[in-house]
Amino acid sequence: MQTVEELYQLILQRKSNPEAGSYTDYLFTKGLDKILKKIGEESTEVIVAAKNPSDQEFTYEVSDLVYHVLVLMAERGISVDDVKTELAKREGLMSKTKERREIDKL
């Protein structure tokens, strides 16, 4: 089973050497703009899929989008770790309302 950080990486490797006929070599063929457009496309059908009872369909759905996000973070030069690292600053802080002000003020 492959993890998001090894899925990360793989996106990482078709950025660099594209593979021609490859989807993710035409999303970074296409561009930033394409990239986004997917997202909103993919978050719109994780919404419409959570409504559903079909957990595999909002499975498959999600897992689209993460692989979007994916892509979006390697065009931007975004890291998992980075993302891990914001997520850390942030635990603990969601349920404590003052503190998580003072946070986003930094």
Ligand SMILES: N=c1c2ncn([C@@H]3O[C@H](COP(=O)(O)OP(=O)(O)OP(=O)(O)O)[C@@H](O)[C@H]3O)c2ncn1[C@@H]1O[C@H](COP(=O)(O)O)[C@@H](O)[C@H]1O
Second form
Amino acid sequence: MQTVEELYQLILQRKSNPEAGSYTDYLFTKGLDKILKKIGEESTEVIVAAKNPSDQEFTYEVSDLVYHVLVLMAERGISVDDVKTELAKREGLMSKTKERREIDKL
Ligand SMILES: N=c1c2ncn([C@@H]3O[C@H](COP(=O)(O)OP(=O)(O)OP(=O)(O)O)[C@@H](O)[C@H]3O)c2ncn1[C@@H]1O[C@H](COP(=O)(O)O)[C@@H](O)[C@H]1O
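Other form of same protein, the form predicted in complex with the named molecule, not the form predicted on its own:
So here's everything in the complex, that chain up top.
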């Protein structure tokens, strides 16, 4: 099974070593506007699927969106570690905000 990090690494590999028939290469060749168009489409599909009862369909659409977001990150030069670091920073900030809210309630 492929982790998100492994998928990101494979996407980076496709960017530096184009491979015939690769959909990822097709996206990089088309460029940022095409990748952004796909993000828009896939986001809409996630929204529609979230309103439907099928967990399988919802999971499928979320996976499509995650893949396209990873392609966008690679195009913009943002790594999975960059996102992890940002989320880790928020962990501290959010608990402070939560504490603040608890204090404000008193
Ligand atoms: N995870 C994915 C992945 N998720 C979605 N997709 C592609 O995203 C597209 C979404 O479907 P759409 O109908 O919206 O798009 P389309 O009509 O095929 O294409 P467009 O002309 O609209 O762009 C499909 O072609 C899917 O194959 C993916 N393509 C590749 N990967 C992974 O990326 C890695 C590299 O794959 P290649 O680039 O194919 O070598 C491998 O691990 C793959 O499993």
